[in-house]
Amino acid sequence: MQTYHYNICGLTVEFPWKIDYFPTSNQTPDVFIQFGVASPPSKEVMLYQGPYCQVAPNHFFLSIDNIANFMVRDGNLITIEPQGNIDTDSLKTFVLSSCLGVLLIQRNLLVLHAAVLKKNGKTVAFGGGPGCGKSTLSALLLKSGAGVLADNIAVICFDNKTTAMTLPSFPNIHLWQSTLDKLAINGYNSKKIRPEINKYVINIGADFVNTPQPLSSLCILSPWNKREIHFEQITGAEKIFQLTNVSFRTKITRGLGMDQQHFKHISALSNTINMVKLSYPQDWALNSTLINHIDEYLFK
């Protein structure tokens, strides 16, 4: 079977199918994605069980009805067992979100739910829960001249005790059709994430920042019902609390037996970057004002 090698989060990942627009790699693969039998961990070693997943040290199992079973092992292998016809768009969605995030944690990297953008020489991560506006904000900043390192999964490593580096993920952002219509983004190729979902992958091409960047700030997004746009500095123990909140799948991290290492990572990050909380109205009429505030506060 022909395979394809791509550079994702600093790793060479071998896929069994081709992915358009992804940066290719000619290096020896670090990670292999293959079709096969995906099995859950035994109950004797399982540390966490959720509605769709079962987790043990170095072993993550995810089952999505009518799509596939997925198994992530040892930080270097993702096994896919499709259910029914193979739909590579749907498989890619889960491989490059839940499965990749878990694999990176297995590789002892810090993974955050955050978009990461670079502008005026500064790299800023924007973190928050579902619906807080990460992807919409990414698109707005993209239109204003920013480059994108990551849309939803931010991968952080530490070159030394004083520098946190953000690894580039993949050259796209994800937007719902309604958001895409309002933003009127032109000049980019787009495709549905999955056939049955009205959400699109926007391939950003040359606006993808494909080299690791030192992270200068983490901005916690906090939509509210006021008309004001307000920045608040985050200090002390609040940094640890906020970093825990935006960490990728903390229950799964615990199930992997990586709790202690995760705490070391967020403690190190809290000591190396600026952190702020951005409270803002999700009002399309104020988007230009919001971007101006962000430029002034974070990118200058």
Contents of the next structure:
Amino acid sequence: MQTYHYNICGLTVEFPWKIDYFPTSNQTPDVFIQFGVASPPSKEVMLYQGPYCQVAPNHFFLSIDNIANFMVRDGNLITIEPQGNIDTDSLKTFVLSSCLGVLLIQRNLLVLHAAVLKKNGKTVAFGGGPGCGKSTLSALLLKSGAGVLADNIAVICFDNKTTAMTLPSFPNIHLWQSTLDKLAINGYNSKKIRPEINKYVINIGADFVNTPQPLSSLCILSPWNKREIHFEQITGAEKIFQLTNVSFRTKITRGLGMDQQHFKHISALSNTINMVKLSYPQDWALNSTLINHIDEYLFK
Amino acid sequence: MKNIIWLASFPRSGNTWLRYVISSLLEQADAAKIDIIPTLHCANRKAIEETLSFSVSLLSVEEVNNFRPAVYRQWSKEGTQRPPLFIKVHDCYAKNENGRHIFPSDVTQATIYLVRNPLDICVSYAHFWGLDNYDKAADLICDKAHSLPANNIDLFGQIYQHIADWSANVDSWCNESKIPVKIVKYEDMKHAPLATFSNIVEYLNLPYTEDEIQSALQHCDITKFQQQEAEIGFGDRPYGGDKFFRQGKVNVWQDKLTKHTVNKIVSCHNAMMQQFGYLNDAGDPI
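Let me have the form predicted in complex with the partner chain next, following on from the form predicted alone.
Okay, now the whole complex, with that chain kicking things off.
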């Protein structure tokens, strides 16, 4: 079977499919994604069991009804066992989100739910819970001239104790059809993430920042129902609380036995970057004002 | 284990008030704070995704609904060491595409379903959504396809919930559900709060005295919530909407709604309004 090699998060990943617009790699693969039999860990070693996943050190098993079983092992292997006639785009979507995120945790990297953008030489991560507006903000900043390192999963490693480096993930962002229409983003190729979902992968081409960048700030997005746009510095123990809150799949991290490493990572990150909370209205009429405030406060 | 208590209602029927009072009792706190959301919400997207270990934004509404029963069973399993798990619901009681009830009976201890006069809901709902007239709110509570959120970009961190029209929502829980339901009228909560909340506490076998319930009601006085909302806002209110914590008065519709809007609601919800005593024998609103 033909395979394809791409550079993702500083790793060479071997895929069973061609993926348009992803940066190719000529290096020996660090990670393999392949079809096969996916099996759960034995009960004796299992540390966490959810309704659709079973987790043990170096072993994550995910079974999604009518889509596929997935197994992520040892930070270097994702096995896909499709169910029925599931389409390739659906498989890619779950591999590049849940499975890859878990694999990066297995490789002892810090994974946050955050978009990462670079502008005026500064790299800022925008984190927050689901639906807080990360992707919409990424698109707005992209339109204003920013480059994108990551849309949803921010991967962070430490060059030394004083520099947190954020790794480039994929050259795309995900947007709902309604958001795309409102933002009138032109000049990029787009495709539905899955046939039945009205959400699109927007390939951002040259606006993808494809080299690791030192992270200067993490901005926690906190939409509210007031008209004001308000920045507040996060300090002390609140930094750890917020970093835990935006960490990718904390239950899975515990199930992998990686919670101590995770705590070391967020402690280190809390000591190396600026953290702010941005309270803002999710109001399309105020988008340009919001970007101006972010430029002034975080990218200047 | 049957340890979930669903706190269910059509929106703007006193659900948040009930949640805060119960939370105040459980935590024995000196004061309720509106920035600390009491009890779980069945549509909390972050909690659901942590449980599923994948994002619901990659799924269709039908797929999400197929996964929901297993999510609630997991919450029940993880909550066995605590008091009952109170979970807020605005969905109507329904089955998913797999033919399973979204709110599974095998983990349900009970449901408290709050019913409020849809004429008063209409006034409150118009302010909640920031609508410029009450007739638009009447359209929402008569819409069989009514849902929260209204679209994908206004998720407020919640998954899609099928609310349905007021009658269908009330009927699904009060007449059609396969789980134990105690029906509580919002008007009774307002007119006789201590007796009504004591009755709820007794029904749920919670170990609180009348004094403790009285104290919780004082902590959750609406004027205190209004003051807090003015200072720090409230996350459950949509942008553009009026205050979340309004007056919550009974029969406010009499001063606000036109005859046209009243007739629209009564015509749409006649049978269910009769069942709950919001219409007299002649079919006129009381």
